[in-house]
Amino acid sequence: MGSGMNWQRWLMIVPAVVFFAVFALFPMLMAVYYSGLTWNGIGSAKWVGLLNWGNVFHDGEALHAIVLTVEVMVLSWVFQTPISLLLGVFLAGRQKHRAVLGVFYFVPLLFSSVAIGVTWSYMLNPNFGLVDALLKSLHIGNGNQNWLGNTHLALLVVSMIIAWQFIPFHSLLYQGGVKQIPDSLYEAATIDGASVWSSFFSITLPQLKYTIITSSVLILTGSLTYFDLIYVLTDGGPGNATTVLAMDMYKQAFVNQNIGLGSVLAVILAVAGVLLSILTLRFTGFNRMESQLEGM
């Protein structure tokens, strides 16, 4: 079969194109259309062109939400990447009881965001929460810290809970990546007298280059869509301390009943996610689809 496109190949990509058009392209085009309307979602709509786009940053709330979203992206990558990498490497090894420990590590993957949000809300409650009681027993803090009600701590705590939820998924990616590394590389390093840490930095990390890129893209683009967990934990508060862009979009569209302004934020989120993915793949060279096995 030649490398050109024939009718069989066009036929095989039709389901993917239809799926993309129905569930991605069409909703995005509708969001662009709604962004030009003044509409509360129920009554008659009025076309106002680019007026909503001119007003979106007028009161500073959207700009504040963008700053918080960037902070969540950075915190998510910092919390999730190193821990996921180390857990993935550990779980890919041959240590005793590794499989049993792996089951506990992956438990957060089994829970919905709502269940995780409700559970952590109780655990972090300043009156009867388990976290404050545990810290007080260790003589750390005053035992009634309002973790989710403190404007200086809320975003950090929310980012840590998000990390707790998604670290198991990224650990699976790294575990799969480590299992692809040939044992001959480690055997050669052992013969040369390399230590465990030398093998990690000289073999494991370079071989996981594209796994790290894939995980990073998923973390950064996924950070743009965090909504349900934040909604359950803080509802964007205290004040607007955790009102990230997705939460601001929800409030504008369904609380303030301004569908046009909410659609503007939806378009900004979508464009930011696409640009972030393209730029990450472009500058990391991942889109060249080279072999992951460095030097082989």
Contents of the next structure:
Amino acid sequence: MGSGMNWQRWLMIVPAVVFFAVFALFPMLMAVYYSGLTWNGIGSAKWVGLLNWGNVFHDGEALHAIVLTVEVMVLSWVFQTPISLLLGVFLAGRQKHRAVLGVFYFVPLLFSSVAIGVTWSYMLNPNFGLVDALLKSLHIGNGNQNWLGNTHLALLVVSMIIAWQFIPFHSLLYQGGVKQIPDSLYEAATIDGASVWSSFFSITLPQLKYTIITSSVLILTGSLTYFDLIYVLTDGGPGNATTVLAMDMYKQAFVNQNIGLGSVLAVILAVAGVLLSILTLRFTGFNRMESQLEGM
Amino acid sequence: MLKRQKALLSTGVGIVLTASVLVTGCGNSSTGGNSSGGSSGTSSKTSAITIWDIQTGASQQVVKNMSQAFNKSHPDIQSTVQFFENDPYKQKIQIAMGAHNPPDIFTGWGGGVLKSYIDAGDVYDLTSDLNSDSSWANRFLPSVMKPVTFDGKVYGIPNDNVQPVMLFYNKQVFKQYNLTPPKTWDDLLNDVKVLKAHGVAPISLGGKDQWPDLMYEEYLVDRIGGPDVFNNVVAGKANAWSDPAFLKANTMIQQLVNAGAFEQGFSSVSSNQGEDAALLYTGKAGMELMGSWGFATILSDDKAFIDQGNLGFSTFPTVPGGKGDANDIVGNPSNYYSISNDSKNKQADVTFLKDAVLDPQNVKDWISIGDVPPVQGIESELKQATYGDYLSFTYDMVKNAPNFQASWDQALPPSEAQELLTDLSKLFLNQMTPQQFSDDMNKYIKS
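Alt. form predicted in complex with its partner chain, vs. the form predicted alone above:
Below is the entire complex, every chain and molecule, led by the chain shown above.
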């Protein structure tokens, strides 16, 4: 088995390369082309070069959308990572009841985003909603908090609902990661007299390094392009308080019928996603694929 | 219903867009959509005419009946109606027009879109046909003809029902606090104060959907500055959004917001899901400014509320010192049928418009499903109908209106309309001052 390419190997990568070209590369290049057009999606298009790019950075909307997107990414990471990590460690335990609990924790991931959005917007309704009614019965707040219609709260609430939806998935990643850690490490630690906490910080966390990286990359790139739940919950409102980049892209292209501007935002999103992945891998050494289990 | 349908449809907009690509992809075949009417007895003398329409449900049945009745009474003309979804239709008709392969008769909303077809020479001028038959010309309410009248020439006739925006109120709540429906702006502020003091939300507003905000803007600007203020925007005059009427209207809107006129959390209340109406009929709110379809919403959600006579309706209050006529209204005037210039059977088309559209039986059918057609002299018919009070009130509003302003978001290009809705939503949240609003909107004027 040499490491060079022979014709069988070329043949075998053909399907993957073709699919990647047709469904990823080609649409991306088309988006770059569209970004230079003044076009309403039907009728005739006019090539205007970089005009759309100038317009995007000229008005404050896109900048605002970029700031919001970064906020969502940060909030998503902050909400999801610690909770998923702890839940994953907890669920990796061998006690029987934990498997049952795991099934419950997993449920939100099985729902469609639209169902989650509709359900939460009913629960958070300021006039008829469950959340305000519960808080009122507990004498917390005024019972009239406008969760999704308050410009200062909306993005935070949306990020929490996104976290609610995706924590189960990341818990699953961590659960798998923890189960990979050899028991011998913990046994050695116990013999050395380590407490539960110190074995968590000295064994579990370092051993989960690559799981944390994987999960973080998924959270960051996922929230970069997050759209469906926000569309259902707030439609980018109130005002434009939750108009993140993906939302802005959709509105420009399909509501304002300005395919050119929408494509500019799409290209920005694609480039940002790729850069983000590369940077994360670079800074964490994930791409060197070194083993943490050497010598064991 | 246009707005409501539009809003509901927007949920599935992705699917609809995809579908529209498929539909329009069919190019010049004219066999898409559901067909009705058209018996197969085509002789050499028969002329066949095709009509494109967008009605759904009970309204669609009314249109089908109209076409079938016409085909029976006119054996020499066979009419066929094809129905399309609202949003894809707009693109389909645009492409069909551009390809010079339109249907004989097409539906539309008048205003800017129709104007662009007229300018391209695609629409048949109905003026001389109407002038030669005064009973036909006088069939319709004058205020409804404006969106299809350009430079004194008429390019379409109304074909369904009127939907003016009115002020609904909860009679029980008003009675409890000895209030009367507000006649003037000061009355309104006073009613707001009283209701607020008793812990009732004075006005219910579906701010999440943004288009309900627009109704306040449309009415206030017309009351303060008259119809010309917005006409200047449509005409693309530089800095048209800086008209003092906009600044004053927006100041008054914020005055209303700051007086606590709207329910807690109005910016996340959805009108498309009937939440604003629910506040009104549950007595949690006193008033609601809504298009006439608001009646149908309450009828389907809480029929007892209407049957017990608890739903009141009134016109938008007047603004002291305003230039606009107090009888002016805003909303959706009607849908219209126009004839394409590419049609080969124009005489048959005109006969169809004259003999079938809003003829006595067609008018009766519209009234039977609770709609008010824009036709002269149907007062007694409306009074005798179920919910006749309401139908008559709607009818009189339209009949007495010197100006019926079509919804701005229909009258403006899509990107300007979208920015308007976003900025208005910010204005209602005090995130934007009236001055900032005008400055920002001025950027969108295309000269």
